[in-house]
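In structure tokens, the next block holds one chain alone, the form predicted alone.
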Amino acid sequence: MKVPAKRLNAGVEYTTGFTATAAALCYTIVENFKVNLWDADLVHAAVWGRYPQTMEPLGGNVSSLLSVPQQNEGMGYALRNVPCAHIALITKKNAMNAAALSSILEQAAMFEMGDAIGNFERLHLLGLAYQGLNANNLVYDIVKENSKTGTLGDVAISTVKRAIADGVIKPLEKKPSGYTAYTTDDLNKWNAYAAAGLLAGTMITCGSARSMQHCPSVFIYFNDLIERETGLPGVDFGRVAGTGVEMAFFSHSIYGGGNPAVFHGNHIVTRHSKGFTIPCVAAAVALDAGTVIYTPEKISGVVGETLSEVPELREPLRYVNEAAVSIHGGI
């Protein structure tokens, strides 16, 4: 069976690719096996699952990348809608291409929902670059220098040394204990250089461990030791120390219902960083070897077998690498 391209085409948002393929699932079951009028009901309930007594179809066979529209906490979140643990197994569990498929959907949402304005385009653009396309192989090469003994603080470390390095901060006062405060010129750029050493840092905890429960931890510490050594502000601006913290509250202490596999940009426990946080959770879970009763298979199974499928989806960075170089003719 395939959906006419032109009915899909045609819809006035996302969410036709999904009713237009089950009310034709369920059309194309009762004729092909002949189902009569009184278990009719049954095909609907399923194919569309619990539809419509609930918003989403609970239980349905029939499932969608994107949420349903109601489900998204404002304007402009759809693509914000999609859950870490589609996203692993779509970049079949790639920690890379994990991160950047999911900073592409982040920093996307952020021009839809209007952030991307001004002098906060610069911000989202600097941010998809450095920490979800690896730019410069900033990301590569500090994972790479702290690979087999390196901490979070070592991370932290290695960022603001790059950082120093490439001119993007510099001294500004050192203090009577012997303290040296810094400051920049961009603070863009160095949002882009921390958004990209707490990736890395992500990497290296959740990597040793191989398990994803860390990501929380590493959100809230790298951030408090990065404005420690520097004086500048980390991630977002405090947002993604924020996120850290009520991320691991709501998935380690009294709720406990949420492993990171299951979060994504329009969670209410992760939305409040603008587009820096939900890489890092996605690579964390392309990193986990199993440590959570609720996997990412068992969540996001046929999504993951499906839509690994698309090149594009599953190898982000080459393609995005390719198209780029396409668009600059070869330079």
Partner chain sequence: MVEYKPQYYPGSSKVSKNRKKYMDPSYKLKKLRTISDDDLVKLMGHRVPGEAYKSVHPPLEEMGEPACPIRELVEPTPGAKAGDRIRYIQFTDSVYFTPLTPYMRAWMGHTRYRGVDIGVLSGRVPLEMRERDLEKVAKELVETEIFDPARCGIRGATVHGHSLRLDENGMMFDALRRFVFDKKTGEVVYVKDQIGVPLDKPISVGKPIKEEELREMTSEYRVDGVPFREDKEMVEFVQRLHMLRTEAGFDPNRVKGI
Contents of the next structure:
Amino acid sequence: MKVPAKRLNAGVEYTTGFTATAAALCYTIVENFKVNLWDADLVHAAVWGRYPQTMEPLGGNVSSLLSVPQQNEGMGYALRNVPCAHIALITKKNAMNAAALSSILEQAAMFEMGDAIGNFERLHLLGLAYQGLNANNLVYDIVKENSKTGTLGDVAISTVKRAIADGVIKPLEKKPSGYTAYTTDDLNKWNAYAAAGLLAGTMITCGSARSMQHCPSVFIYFNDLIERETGLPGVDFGRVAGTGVEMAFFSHSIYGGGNPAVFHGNHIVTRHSKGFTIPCVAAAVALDAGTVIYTPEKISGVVGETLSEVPELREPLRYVNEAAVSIHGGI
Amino acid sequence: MATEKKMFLEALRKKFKESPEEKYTKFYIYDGWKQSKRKREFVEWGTKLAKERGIPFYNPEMHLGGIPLGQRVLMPYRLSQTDIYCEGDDLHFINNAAMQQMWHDIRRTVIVGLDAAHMVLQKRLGKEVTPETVNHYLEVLNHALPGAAVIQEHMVETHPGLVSDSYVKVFTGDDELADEIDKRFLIDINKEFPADQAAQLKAAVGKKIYQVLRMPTIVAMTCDGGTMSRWSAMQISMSMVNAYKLMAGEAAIGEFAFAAKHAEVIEMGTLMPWRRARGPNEPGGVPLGYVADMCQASRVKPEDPTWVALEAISMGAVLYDQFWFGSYMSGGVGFTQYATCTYTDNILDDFCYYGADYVKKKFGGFGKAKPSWDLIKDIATEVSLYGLEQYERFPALMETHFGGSQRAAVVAAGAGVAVSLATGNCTAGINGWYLSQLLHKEEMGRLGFYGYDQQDQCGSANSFSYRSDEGLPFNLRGVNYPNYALNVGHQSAHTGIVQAAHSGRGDAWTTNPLIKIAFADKDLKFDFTHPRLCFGKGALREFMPAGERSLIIPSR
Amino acid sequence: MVEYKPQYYPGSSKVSKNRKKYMDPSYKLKKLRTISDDDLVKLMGHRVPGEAYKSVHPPLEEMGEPACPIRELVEPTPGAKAGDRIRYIQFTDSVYFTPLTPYMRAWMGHTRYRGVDIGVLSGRVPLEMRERDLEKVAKELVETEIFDPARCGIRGATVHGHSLRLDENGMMFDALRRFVFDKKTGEVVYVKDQIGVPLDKPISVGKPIKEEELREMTSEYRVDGVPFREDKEMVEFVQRLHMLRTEAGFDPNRVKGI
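The block above covers the form predicted alone; next, return the form predicted in complex with the partner chain.
Every component of the complex follows; first up is the chain already shown.
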């Protein structure tokens, strides 16, 4: 269902797509099937579910990519409320596109949350470019370098090597033990490189195991390893490691709920990193060969299948690239 | 206090028969649960009640397929800086009436400003407001608040014997007005606080007058936190109508209701979003600084700010770790031992006094140094390494805090409290806590439970952040602050980090002077001046709570 | 690409050097004991020796994979190829001079092994992998110098013990008494598998490593061994990392050349 763009643009609320569609569906059914006064409430229930006794259309038959605003963890979180199961299926389980779509949504949300403003805008734009959109082929190169036998530790080292080669980091001081601490003049770029390495590390670890459950372990220990390798802060300056700690707990223990496919950035477990964790989860889910009971297909239902028909969502890398080429130099 | 004494040694000697320095012991010889008086009591009751109800019940043989608890020593616990020893079970909030009452006393408290209502009376309704009319109104409200009728005929009412803990009092910063308020209704700032604190508080309150309303504990137990301001607003509005002889249905009455329900109300806790959805006055919505202000240790022993912080920590531990995380959020039997580590066996006390002594020696007292990287690194590192080394020096101490989350909380609390004491800046204090956690992880090569250090990894970056959902003065953060919404074993001590910054520099309150005054009330059931002692009394079954139902149930 | 020698871990003390050594995959861990493949399978308790691996999905070749450049690049592990279930081995390490700390298990596990899912708690470290991959890794984890039979435990549940004093034989506490000290042979013997199910025959994991040797091998800082505060390089490393994270949280543009 496509809602007229004018109707959406005239409003201030993103739920118009849902409400207009659900209402139109109700009216269409009532009119076409001449539903009478006594039965129309059942049509409403079939379309809207238990809304408005519930906050969301519980049990209804209209669904949208974004959830109702009441489910948002905070202001500007709407775009973060898309489960990785949706992302993986929309992108047909192509891990690069899954990460790209997720990164676009997450980093766009950073603008909506008020995070990618002023001193922090470049941090997020570089993160989107290097982690989400494979700038300079960084993610792909690191994966390739470690594709046959590489470990997560090897990926961390590949990332450091590339950062040194590209002049992003440099030695600061050699300690008496012989250990060299590194520094940078562009922490935002170092963060983008580390974020790209994190995604590559996810692809190597979850890719080699063809399993999604490994990803929180990657989030913690890629950062631990790269911090101890360089002396520089890990991705999002500790926030990805923190998110990994909690996600490991909540995806592996009785206190939690669910495998990584149900995770998204709009959750108290995963909201802490500002856009750098969830793209990796989406890639991990895309790479899973079927190790879980609640598969992306079971969780996502028709949403992923339907939205994969939208080329820009299914292949964001291609379309973002084409758009970028078309406006190159024009901004 | 001389740190050479190691405050925890006495408790360790009671807990274990070997010397605290001894590295070896014996296991599997303690006869399981039978070594514990409390477990024996549980078995007796469980057996008896299983017969009565005809459904299997408490049976420790179900534990681990027949390997019951008690393969090692089931050690007792000392309530820190008291002489009370109890069993661990006595500190579960279900088994401890004092803990329950502390929470109920917080939840059932609502503060409502009275000045707006007086303006409505004077400007819209032409009524005279004098100290006499205020006293009369308070007498009416003390009848109505517990659940009695004031303006309607043929109403059902609550049994006074069930709701006698419900009342209203007022306070003001205006000494002249306070003098004219009936003493039965007054929280007298001059009487309850040391002179310098009273002067600070009165200056903050000014000539305003506030009501402190306590709903009945039985209401706090059977309804939710959102009930409280509704209950109080309804009884306030009806009492106004009665006391000032108003027409109950005229439009101006709507302004009373608006003032009493919204505009003039201070709830103890604010509501939380969908996934943690709870209404007002639930533990998750109470900020750290409010808990610190509810604790009244600061007015009874201001000369010992470390003790003050430790008392506040015990309240944070019970409220946030035992009630909120342990029950509301996690379900199940709860997280008692994540919390008790902060207020038992004088361990955190030892670490905090070590830090306090270090600060005094190095910086010439409390609140005298400005925050800096050198200071945070120095103090947080020294106190953290001291704490870690005690665990390594005394195997009995390590065994007492057998989980890494306990050690992490206590070590970091010592560091955070010390930085707060030194600087009077609790955000610097919490940053010291985060440095401590990173040092701990590297030193021991282990830290807490699976998800323990989520906030500690994010914490360095977020402690001084001023971005959208990261920045917030530390006093106003609580367990609904995103990073803090999942981590048991943190916010207990965070309460003390807030408290230490303020008590170190002699502040009368940390965050909200109204809250500090509202809990300076001897008629509260829980003793907010000595929470640890009160929890101990609860453990010994010597604490009498409110909310009893014996009047309306068959006698046993 | 620049010549670069991986550093793995900072620090100037014996403990930090041990950490670095164990994390460096080019260092070959010393084999101290032999546990037969069948005994290891029994200790883990996921399948009976000789039994075929159970599958959670068909072999990758049979099921086919979605079109994805990363799947094309990344070689699946043998267990992933075959569709094995993901199973675990979990260790508890005493605080008394064991070769590995919990975080060391994760750091080392991720530098040495591919496709591992490792979690860390204060008293246990679960390691999950595709089952046949797990068995290979578990063998190295149990047979080499990073495992002490008395102070490390293979424990699926009821892990309590890491922080407790040792028993009269120098063994770590185990409420389930999965392992016992055989005074006749001087060896540690498992009588139950990692989750606590009794074994049909006891399995010896060898003699405890002597404390003086453990003190040389350990990756644990301790005040009665190598105190952390004496490894100034490590203390400063952590302090700097914390300062950089904090400054970056305030304004990443301020962090330049420090």
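Between two forms, the rigid core is the largest collection of C-alphas that superpose within 1.5 Å. On a predicted model such as this, the values are computed, not experimentally measured, just so you know. Residue numbers count along the first chain shown, from 1.
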Given a core-based superposition, decide whether the C-alpha of Leu42 shifts by 2 Å or more between these two forms.
yes
